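Next up: a single chain in structure tokens, the form predicted alone.
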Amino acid sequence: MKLMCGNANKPLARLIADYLDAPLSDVEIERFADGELFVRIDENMRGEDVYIIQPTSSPANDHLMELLICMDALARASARRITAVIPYFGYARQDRKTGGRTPITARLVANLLAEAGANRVLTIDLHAGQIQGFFDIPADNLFASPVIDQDIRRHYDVGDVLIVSPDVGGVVRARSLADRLGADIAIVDKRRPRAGASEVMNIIGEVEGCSCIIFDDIIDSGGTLCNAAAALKEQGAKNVSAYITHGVLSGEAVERVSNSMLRELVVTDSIDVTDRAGAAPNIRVLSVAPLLGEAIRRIANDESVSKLFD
């Protein structure tokens, strides 16, 4: 196999390469004066099974274009199979029409990936599972829950833990982790008075005296998470932490989390963590490189990927 990456998350790509004991291929990514991207692959790719590691995180459009152009270069270099390893699949929140004359951008991105030459897609914790159906090529959606399960067992008394879904839509995700831990769940009932804002209405479940762990796939501005943490503390939670797969952390999110009721926020390195987030006292990073590396190894060897979650 051959491994390569764009500029979106080189630290994660290096960790995956270390896990697989395989070097990252040499790729030159340059910009013309007007901002256009240019890609040159400095190794022979003819007949190779290539895995390109590139989350489409901020700036999403630049990183998506890098990925598409790299795959086009690989296809024209006669690579035998191209797998787009996208730890964070950007545009996944636009998975349905939310009103008249609005796009389904997640489907558009799925089509672009296939047209650019991808034979397979590998990602982690899609915002909505049905996005897998947007692809006309094989798409493996991994779950970060086994990695998070192990970390919770190392840092918490599992008998005291309560898993909390930050909204009704995340109940299936929260239940999956709770079942692994043998814990109960609670649900935050919230409403959105306007886009980008949320208001906690009720807490469904008994949280008093529990170590509450909020589990979700994405933290963006952090408002929903911090409001939920405050509501849980008001209901008598002993402490509140959060495990989030994709730490988008846009705008003032880091400051908001640092000043919140959260004991700690744990995010994975599916998105390269900024220096500001890395320096925050209550933000910790958990690596999914072994999970992705093992999935890549299994795909390369035509082994089952789903066995990772049995």
Second form
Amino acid sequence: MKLMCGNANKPLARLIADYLDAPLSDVEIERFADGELFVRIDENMRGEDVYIIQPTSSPANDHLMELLICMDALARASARRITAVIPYFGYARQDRKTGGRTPITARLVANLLAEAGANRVLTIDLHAGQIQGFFDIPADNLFASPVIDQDIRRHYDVGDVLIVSPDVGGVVRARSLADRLGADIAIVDKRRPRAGASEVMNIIGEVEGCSCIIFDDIIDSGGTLCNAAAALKEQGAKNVSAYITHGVLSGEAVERVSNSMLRELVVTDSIDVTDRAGAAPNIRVLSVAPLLGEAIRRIANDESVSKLFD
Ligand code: R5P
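Could I have the structure of this protein in the form predicted together with ribose-5-phosphate, to go alongside the form predicted alone above?
Let us now look at the entire complex, which starts with that chain.
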């Protein structure tokens, strides 16, 4: 087995390599003066089972292109099997036509990955599980919920916890975490008056006196999360925290979270955490490296990956 990574999240790649007790292969990624990328892999890859770790986080287009070019280099170097390990799958929110003359970019990215040489994809908490169907190659979608479940048990009194989905689209995800914990759920009825803005319309469920934990796949601008936290507090929640798999945290999101009602926001390291987010008093990072490392080990040994979630 060979492990390698692009520039998107080297700390996570190193943790995965530590878990697997395997080195990261040497890759040189350079830029021409005009910004074009050039990749050179500095060791033999012929016949190898290669795992390339690269979330397609911001800047999404650069990181995606790095991944595609690395895979092209691997395919031309006769790697036996290439697995694109994409802890955060960018463009996943564009999974359907939202109007006339609009693209389905998640499908386009799936095609690009396969065309560049990926034989398999491994990711975590895809925005919509059905994106797996956009691939004609195997695509394993891991769930961060077992890691989050353990962390909640370590830091909260589970008997007091209510899991909250910040929108109707996240109910299945929230219910699966709540079932693991034996907790109830509430749902925030969110409306998007325009792209990038969110409004809370109603809260479905009894939140008064509860320790509310909002569970979502992505925090981007932070609007969905901070509005939901304020609405829950207004309805009498004792305190509000959040677990969100992918900390996109763009624009003023970190400041918004720091100044919000949130007792704590926990994100995973599927996306490399910026210094600003790392320094925020109420943001904590939980690693998914052991989960990804174990999934890679199982794939390499032809063992069940779904057993990880039994
Ligand atoms: C939307 O369906 C996602 O699950 C997230 O709730 C959304 O992407 C969060 O975006 P923002 O932080 O910009 O409100």
